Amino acid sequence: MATEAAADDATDAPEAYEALLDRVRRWNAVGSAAGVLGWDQQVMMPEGGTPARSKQLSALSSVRHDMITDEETGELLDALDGAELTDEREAVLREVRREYERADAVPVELVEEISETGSEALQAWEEAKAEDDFEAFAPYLEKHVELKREYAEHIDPDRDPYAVLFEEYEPCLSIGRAESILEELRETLVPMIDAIRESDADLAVDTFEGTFPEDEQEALAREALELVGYDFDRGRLDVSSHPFTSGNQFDCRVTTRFDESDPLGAIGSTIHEYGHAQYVLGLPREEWGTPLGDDRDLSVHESQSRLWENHVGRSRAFWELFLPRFKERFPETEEATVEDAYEAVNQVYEDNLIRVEADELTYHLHIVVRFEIERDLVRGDLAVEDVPEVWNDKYERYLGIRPDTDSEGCLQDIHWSHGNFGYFPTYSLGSVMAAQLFEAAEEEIDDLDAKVADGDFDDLQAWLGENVHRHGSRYETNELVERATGEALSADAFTDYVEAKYGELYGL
């Protein structure tokens, strides 16, 4: 067999590489199938389907784990160690080896248990959130914490378990780098938010007050997706309790949610998810199933969603384009001006408890709360039963508000029902990266604001496609950013952007 020969002869690199790539494509196809089942569970599956779905997803995670950790995978990686390969193939090998080494360290039984717990916890979270009953969800959170500690210990028993878990979502930046960026954001934003709250600026915050029927909001959300260029031939829009994006470059689906008193929330969420989808749909089709056809990591992923949500969707130029369409759906807003809309979508809330409804500034304090709590949970410095009280205390300390219920407090996010500890920092890392990328795009694209106002997103999409999407996972995070912008990743562009934007809005 060719693979046996490859394993015995390290000079037979082309054959070994192709054999390895074939294995990678197959295990990623299994993962992709699991992704469709996960999407269905959150969007289409009847409520009673959880027992079977948890077993289905557990079986697929086990199959994929076995394929990754199969002895032949290790032999092929050994055969390619030291081989002369192109830069692209070296990148593929780097990514596959990282995945193999982490997976090989973890028993398949633990992988199955984590997957099954996630499916059961998802339904428990949805019910607990609806009933405002943290105690009903607490056992599942406790189990996730225990399982993920065990998972991290298998990978590296001598390291901080939270740092190990963070690498699942951002493998190329250290947890120390993430913490330093979060600290810089906190140091910049807390005094800025205090100054905004003391400002005498009178923004048109009531521009979109009223009742906006869900069916009209959904039609408007679909129109927004069409406007920015979402490919409905390779995607769809649905409703879920927590907006998300799922798929690949051939089929990438987005979801959003609606509140009849908050039409801006749905528009923002929809454009946010569009950014995720546009990234995935822009990955090289011919590389599907390989690292070159996969997204870099969640920091980069979030940079794409936050760029479209904030730098495009919250801009004056976008509302110059979009406001006439909004008024057509909701004639009661006929008197609103572009400046009214711009002020409304960029207001800084004094009393918002919900992360996905947060303004662009306080959003990051929501992230800090979650980051600190999940880090302490994983490290064993916080008991699950104490999460609601600690959550509420941190909200009061950082945001000056205190949740009245756990549904609008510690039960509001879906991530912990999946056991996704280490995910939250990537939101802020993504926002920082988005500002740096958008600043570079503005420098290279003539009259980008005018193009947005005209509904011409081609140049921005092309710039992102050229500098981010087409590379897949070829470059590690910092190198990708440096190639796109000429600078290493930093918070400078973000702090400059928010200081200028909110300084103008609030007269700081």
Second form
Number of protein chains: 2
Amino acid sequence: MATEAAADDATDAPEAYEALLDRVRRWNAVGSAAGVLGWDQQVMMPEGGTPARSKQLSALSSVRHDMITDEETGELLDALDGAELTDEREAVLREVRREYERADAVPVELVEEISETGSEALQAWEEAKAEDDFEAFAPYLEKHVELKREYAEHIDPDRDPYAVLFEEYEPCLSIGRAESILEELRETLVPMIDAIRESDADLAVDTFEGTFPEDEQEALAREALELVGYDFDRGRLDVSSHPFTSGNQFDCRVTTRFDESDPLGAIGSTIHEYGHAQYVLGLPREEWGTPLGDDRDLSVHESQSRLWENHVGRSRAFWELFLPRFKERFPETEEATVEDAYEAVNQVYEDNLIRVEADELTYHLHIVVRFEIERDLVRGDLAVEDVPEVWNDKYERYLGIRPDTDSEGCLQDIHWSHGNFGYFPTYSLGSVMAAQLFEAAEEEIDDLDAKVADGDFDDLQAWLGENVHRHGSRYETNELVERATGEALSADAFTDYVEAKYGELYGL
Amino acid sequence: MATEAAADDATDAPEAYEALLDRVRRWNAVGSAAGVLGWDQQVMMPEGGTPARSKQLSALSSVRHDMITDEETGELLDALDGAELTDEREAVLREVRREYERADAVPVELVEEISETGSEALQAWEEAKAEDDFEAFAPYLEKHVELKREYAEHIDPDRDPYAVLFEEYEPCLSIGRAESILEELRETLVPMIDAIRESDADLAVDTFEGTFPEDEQEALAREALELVGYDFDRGRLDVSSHPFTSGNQFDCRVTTRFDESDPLGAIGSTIHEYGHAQYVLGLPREEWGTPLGDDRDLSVHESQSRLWENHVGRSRAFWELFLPRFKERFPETEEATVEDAYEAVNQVYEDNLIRVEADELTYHLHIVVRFEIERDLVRGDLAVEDVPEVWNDKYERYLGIRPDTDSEGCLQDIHWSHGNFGYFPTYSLGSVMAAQLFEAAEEEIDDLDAKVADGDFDDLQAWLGENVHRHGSRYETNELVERATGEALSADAFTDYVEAKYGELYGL
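The form predicted together with another copy of the chain, contrasted with the form predicted alone above:
Every component of the complex follows; first up is the chain already shown.
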């Protein structure tokens, strides 16, 4: 009996821990309620609903902020400082402390000013993009840079402000590592894309030209989701102007969009979102509302979507499985071979200026341009007025193409109109992580390729669940990757993967 | 200038008023966010989402309760006690004070116990109804009666507990008036339905028999909504197992359901929900989140749905307008005349045991039975174990029919499994109010009938907007009715209406 009591003492958290966790669960429940409102706004809400929706969301956001920064949160964290806790509980405290400290450091007025600037800047950006008028957007970009520098200074006046902002999206992956990975991508990809441009390889890119009605595409997207194992009892597929994923481990929904001339695009985008959803649906249910039941960060999230989109959805094996289904919906493609499909989904658009239309290779150079520009803006090394020229120069240098207009250049993305500096790199980091995870999965799963071709995704699901999903935010990003793959996060697996794949495709 | 300053003093609210209103807007924004989650749960949410949804809703509900009962609310109300305010502001204070006092009087533990009992009782009720086993449900009903008596006692230990509970739904319409109206309905309708049973009138009730596919019915329901003026830029039509309306003055959505053998039912139910939505969409936008922009109460709400469902949707004029559209969707009914349709939508189901399938007349006797039973339960004048027999006796006495089972008897409705005592009467009060309002509208609008037949609803919309919708909760219920109709709320208009209409239909 004495042993049992001792064990109880060791494993029972102090009361303060439970009290803190109750608070955390409650503020996360409010945050996830806001997520439902966000989904509804993009998928279901009639046009006229905006004024009320903005107020509902702003009330939830301020309620949540008040709950986090309530002095009781600080007191409970202080009370737990130095307490003997299990590793899991230490991990929870690490995450909660970080959230509390960030929220507490920044004055609420500044958060509101950033949010208001975002609304104005969004409108200004939409008009500037439509009019190809960077100067009309420049003052808003300037304002965002100033406000975000101020924001970073509140959090830590002694550090590189861009590093601090990057941590909003990547709380535990250093900017140093991110920078070196992006540099390596640039060094690998710039010459590769040059070589592809010079290559006389003749890919079967016309096989899927034509008009493919939306309703058939939607039925096919549903079929693809069922095939890879999406659980429709815990999710939905809907249409929105920008595909996204939203939800929690009980109910995680994906959206897609359709272009009648591009059925492959919708399939790829649906599988991408499925990867996000599968991550969320694989988080531990009993930990919902705590960091152990929450996704790690944007790069890990993106690693899951890219793994499914690129390493599964752009593989020959997948098209062996899926092409017959595709042809059933679209009999006009009955002549297409698996090789045709493989070439069509992997063609490199070396003359494309638009990030969201980019392929698996050029994509990262689009990101590198944005990363270098936003980093320099935030660090004070680049003036807003010089952005268009620097943008165009970098496109020329890295991609060998130069935009004619700013609409197709530095005005193309929405991110900076929200003041989101530090977000772009996570897209590339996610792809790099996807390659590293997939390489490890391939080593551990027998005949993964054959299983994909057979529509048997169980082992891959299990591997991802075991090595990534079930951990939530238990480990910091790099530790998560090391535990899953045995190596620190690097661009190696990605460069190996693209060199082999595109070397073969383009005869490099 | 002096005059202007004085005028400022007189019209500017004290700071406390603005501070209070900020709080009210914020808690109502949280409440309306919960409304979106409720809509999603019934219309969109996949099955698996329940655990997270329950926690999200319970977090929002407890956050909202904390905001209302925060001591600052009480202090601001105290500070405003006796302040010189405009009538509008006095009305706002009246409503806020009532909400605060109710929320503050009841211990949060009791609220939670009632909510938990509701969850258990709901499941027990579903099983009991399926098994026709009242005894399995009885302990939960007993518990609800006890808890709700306790609840009422916290609010006012000196008053009739049923009257206190009734005020949850009808905060400002006395139970005395409600009781006398229900008695008058009973006295009018019992002999009328007897007479109808004896009547040898031969109504064209078979005209719309057949199978009417759901998708055509849905298209027709949309057409009906467009015809009566529903603004789809501020709403949606979806399907749910129980039709309902949800939203605010910017975005108010309706649902309906379809039965392939009953296309008239779906049209009636859609128009009913439209009436609710039109009320909400007509509330003043600039007052959203305050009592001036909030609906008055359940009887006023129901008056709007019943007015459209019964006084418009069950009129000859409406079927002159709508029957051609109906026939276009369902050419198999091309022989039907307006009179056929009028008779079909107005037939009295004198042998029907089920409230939700009742017609415009018998409906109120279904309500009277429930009202008398729940009132006596809460007042301690009836034991739970005696409910089935008393129910059956009353059905026999008032409707001339006796249920064979409790599933078709006292177990048929969901309301008591939620512990909602005092809700049922609002259905009948709404119908009575609808008749009174419609009578007043008819007096003031030239040729309303001809306008309905023409599809011109502008004057009716304007009349309802002017006399009901725009006032929100500015006036207490009876004052609202008196201002609109010149008379206190009574059953007179309703009895005149049904006596004329059914007298003619059944040759009474």
